[in-house]
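Just one chain is shown here, as structure tokens, and it is the form predicted on its own.
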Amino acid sequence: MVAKRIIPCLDVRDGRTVKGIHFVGLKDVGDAVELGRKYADEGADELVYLDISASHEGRKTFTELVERIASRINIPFTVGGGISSLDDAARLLGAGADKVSLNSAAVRDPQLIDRIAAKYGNQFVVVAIDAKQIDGVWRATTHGGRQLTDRELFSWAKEAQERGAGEILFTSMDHDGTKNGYPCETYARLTDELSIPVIASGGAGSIQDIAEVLTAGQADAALAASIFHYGEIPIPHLKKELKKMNINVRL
């Protein structure tokens, strides 16, 4: 049985990691290589880096420190934020990032996801929906969940899979940022219709609701921010209480 992941989530503006609700009212916690560091050795499986600079400036400043990440961190790490041409993917993973998350231009183009998964394979790619629930229909959204698409949860994570998707990154932005747990519903239909790994995000406030998302909802992996950030859920606690759920994690 594949053991399950926890993976940190690490916002980045011009080479700071920050935190805030929706981008909004941003502090800074920290330099992004030294936090992921700490997160590897303390038993991360995984990394994510979002990229929330909106400037040209900033995003050479994000693949100068994909660079950094790459020559100092030993688990693999995934980036995202503003990845919209395969000209952009292929400069992170060239800088050293294990995968690319793509979101709203996936959504404007979903050709793209073909175009990086035919040239470097479907597991450098994670394809990342934010979803909220609109009249019991999950509609995703781009923009931090400000603006709402015409697409729908299960058939666009179908169609992202079948485009060479690797991984479905979701989001449910009804429940992120309130750390009253997930929708673990959605995410057991989700792994239920996808035969790639699902990733929950968006929710997490204490220890049992990351249990409930990786056994009732059958996500493969769990990633949050805040709880980490903020030392509120170390990951070795946290890892060793799913140990005795009997959840498969890696010590």
Second form
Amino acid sequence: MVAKRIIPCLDVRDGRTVKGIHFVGLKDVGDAVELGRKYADEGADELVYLDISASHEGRKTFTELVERIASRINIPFTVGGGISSLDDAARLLGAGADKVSLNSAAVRDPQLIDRIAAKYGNQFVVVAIDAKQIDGVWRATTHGGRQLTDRELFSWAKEAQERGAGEILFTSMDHDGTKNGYPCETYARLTDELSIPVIASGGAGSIQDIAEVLTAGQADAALAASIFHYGEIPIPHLKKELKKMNINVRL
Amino acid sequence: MIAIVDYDTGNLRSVVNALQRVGAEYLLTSDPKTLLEADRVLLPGVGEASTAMARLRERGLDETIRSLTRPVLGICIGMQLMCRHSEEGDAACMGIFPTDVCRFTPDKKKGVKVPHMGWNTLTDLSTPLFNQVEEGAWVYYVHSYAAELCAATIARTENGTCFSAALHTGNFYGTQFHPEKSGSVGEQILKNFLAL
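Return the structure block for the form predicted in complex with its partner chain; the form predicted on its own was the one displayed.
Entire complex below, previous chain first.
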């Protein structure tokens, strides 16, 4: 059977990786290509690179970076951040990305999902949803959680799937950066309501947290950043421990 | 020289990058004569089977590929096009491998999702394509259709049911998985193909 995936996420600005706590107070943690290569060699199953450059110049640098990643790294990788048109997706595909991750632009223009999926296939499109609970309802947000939208998590995820998303990457903004674990019941419901894979993101503080979201939460993959970037949980150790818990991981 | 068949089905970049990583010389071509002269031919492919098959036919490449006598490797859709028939777009294919390509059936209880996307294991390996590759080695897949097991199956993978992870008939090989995205195992398989 297909393995549960462990995915380090690298935030990139001007060609270098950074990681913020709650998206503020960024700190440089190294060269994006070399860090990715290190994770691939350690047993990461995929990589996600998020472009957080605000400028046009930064975007251009990111495309060049994607070309270097594609030539150096022998596992699949997803790129995201500021993708708002079919042209953006085409440019990143041409640079060698295996998948693109859509977030705010998909909320603003849901047909973007249809257009990219129709042209390049469902496997190429990941829809990322950053949601937080407001009065008991999971609401999708944009702009790193600062802007609430009128989209509700489950219905939006289902719509994204129907429009052609190949995967859903769900981050709970209530848990992201806290290291207190994932909202497993929410993940279980999401996985149950969808037929496409769900990637859990935001909140992992321990091996146990990751194990829980992959079992009780039924997620297909777990994505994390700081626990890997700061060497708190090395990937080989994490995967060995998950294996001991009878979770199907690639070793 | 390794010829990569360029028949306008999208991204050949990952295959090109993988060949560069293993230090192989290659060219991209849709010219039948160049394919006939090549030492090795790679048939990659992404997209939809009936469209991809139509593009091969438009260029007369289906006939050329069938007539090749040196090692040929089809990857993913490339391998599927070398089978008899694909359910995707009801496509008549090249008929090199004696099997048909069918869609996976999702099964929540068994945890079978479609597309079959991610890492899965290879078993029952045979032929030199898998030299130095262990039983149970992990490779990367992205597909919704798969070739049924047959006499030409040289590796199998399970996703609800078992399917042909790789096929072999004469000088023709095919992998459903993506060796170019399968880490060091994939690189070994590409090296093995180049050494056939």
